[in-house]
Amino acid sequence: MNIPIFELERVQSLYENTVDYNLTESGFHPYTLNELLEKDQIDTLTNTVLGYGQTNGSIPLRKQISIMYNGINEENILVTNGSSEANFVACHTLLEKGDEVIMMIPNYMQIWGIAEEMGCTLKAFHLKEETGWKPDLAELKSLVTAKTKMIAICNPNNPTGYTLTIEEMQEIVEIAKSVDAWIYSDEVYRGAELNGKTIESFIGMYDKVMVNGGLSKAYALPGLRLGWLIGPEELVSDTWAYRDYTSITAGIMSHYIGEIALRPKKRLEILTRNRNMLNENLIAVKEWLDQYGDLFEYTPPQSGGMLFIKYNLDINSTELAEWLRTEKSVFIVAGDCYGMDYHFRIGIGERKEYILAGLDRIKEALKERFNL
């Protein structure tokens, strides 16, 4: 096997359902069917008859997508099974062997495998801790070169939280003008901004650009398994050949319900739930932090469902995930997902109770085995 084990989703594929408390989610507690829709959308869904849908993507549900971004109809866009795939497909377009990629760390590193399965090279720049996870461009300016075909980024970014500043966007634009690259945008947690401002999209700065979406992250509705690329109308097409040799199309059901959820009215009012209570928990979680003083340090994130630790103790973060989990019953993603030891990522997006009860039990642990 050429392709390497993605780690991140390998090991929360493992243990997330084999836990009292998983705190390794990533989005916001999702919606039940009765939550989100009305009665009579319901009696539709009942009566929808179970066949394929157009396979990329309902005109409809395109439409709606296209309603969020400037400049684009429904022609730019290709709805995919969830981002992954969309991120799959994005780099079998755009990529080829020998490419040069070069990607913001820390990241979803799913591009990076991906890429290193197809032969590209790889180069890494930086989000800095020491200056609250903001971007190191001068690495990036140093690293491009006439081979550079793709860089990758994470805005908002997982797991830091962090969003780039629009002068920060312009300059990333700039540096692959220079050098005749594509921007490949991850956007995925796009809406789940604490100060309530859905941040500027990549889309629309520069001509070769391509973004994802979808909504499972800031949406809380990872069931429907539901993305979207977007980028110019040729890139989409060809994008959508390679979609027909992977999974074909996204569910009709989800086609219908992600049309709903994407209704103006209905999409401010899912964001505004998921934004308060990012807002109410990540208050409670560094509460609990904090009470440990220098003990965990961390950059409050600005952006999606999701804080990412630095911690001052003697043991590697995956020990300290494993140990938690067969301990505790507790799960964290350790640092060593991202390539970040000493670090450990928590999902702050799920039900306050929840989320404390399960500190309670890291509590518990720091304290029989550290003395805290």
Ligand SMILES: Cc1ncc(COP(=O)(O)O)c(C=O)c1O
Given for the second form:
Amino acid sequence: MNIPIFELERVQSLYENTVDYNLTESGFHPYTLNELLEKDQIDTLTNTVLGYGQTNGSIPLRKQISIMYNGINEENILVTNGSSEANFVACHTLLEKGDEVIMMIPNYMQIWGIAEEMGCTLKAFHLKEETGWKPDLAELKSLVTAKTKMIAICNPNNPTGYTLTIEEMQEIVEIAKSVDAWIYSDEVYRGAELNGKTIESFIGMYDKVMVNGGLSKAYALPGLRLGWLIGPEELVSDTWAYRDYTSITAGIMSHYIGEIALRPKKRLEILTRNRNMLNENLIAVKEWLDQYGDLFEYTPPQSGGMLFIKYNLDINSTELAEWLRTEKSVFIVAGDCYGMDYHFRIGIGERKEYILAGLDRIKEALKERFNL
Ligand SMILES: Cc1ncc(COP(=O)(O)O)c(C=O)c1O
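Switch from the form predicted on its own, shown above, to the form predicted in complex with this ligand and output its structure.
Let us now look at the entire complex, which starts with that chain.
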């Protein structure tokens, strides 16, 4: 096997269903169909003919997606199985062996693994912890070369919850233009901003831009496995050709439900529910962390369902996560999954009581082992 193990996903797949408290979830407490849909919509669903449907995404769904971006139409959109498939087909469409990819770090490492498997050269530019996770754009500028094919961004960022300012986005565009590189922006957390203001997409800022989106995170519907890819029409058509080899299409039921979830009124209802949950949980989790004084250091996220925390204890992050999982049946993401030891990630988009109960288990553990 030539592809590196995607540690973050692998470890979650192995253990997230085997613990009492799974604090690794990076999205929001998911909806049930009954909570999401009206009775007549459920009836329509139960009478749906289970065919393939339109394989690049139903026209009503792509129309609904298009209104969330400036200057695009249905032809600029490929509907995918989750935004993870969007990442996969985008890399295969845009990159070739020997290309240079510069990626924002820390990051969801899927693109890193795919590009490595494809034989690309990878370089990292960093979000700096000491400046509240602001991007080091001088570093990005110093790294680009004539061989740079793609600058890979995650905005809002997993795991820090940092969102780029417009000025930072413009500067990234200028840097990409200077070497004629693509910007690929993973925007799956767009819509989960704590201040309620949906951030701008990179779409429309430069002609060599592709972005993803999806319903797994900000929309609390990961079980639909619905994502999308947006870019210039000819390139989206090429990504569709790759997608014929991966999964052919997302499910017809997901097309139908996704279109309803993205109708403006419903969309606002979903995003508001999730943002309220996030704001409320953040206060409670901060209170829990702050009781330990300097033990935990963090910059509160601007977006997304998680908190990335530095801890001042002499224990490796994988060991810490393993110990909490096996001793207390509570599961956190080790900073090692991001190449950042002495950090861990916890989800803050679940129900508050559940998160606090999980944190109680961590409290017991810290007392028993470290007398804290
Ligand atoms: C930044 C980011 N992109 C993509 C994904 C893939 O999500 P999905 O395929 O469920 O849309 C995740 C999942 O955690 C993520 O955090």
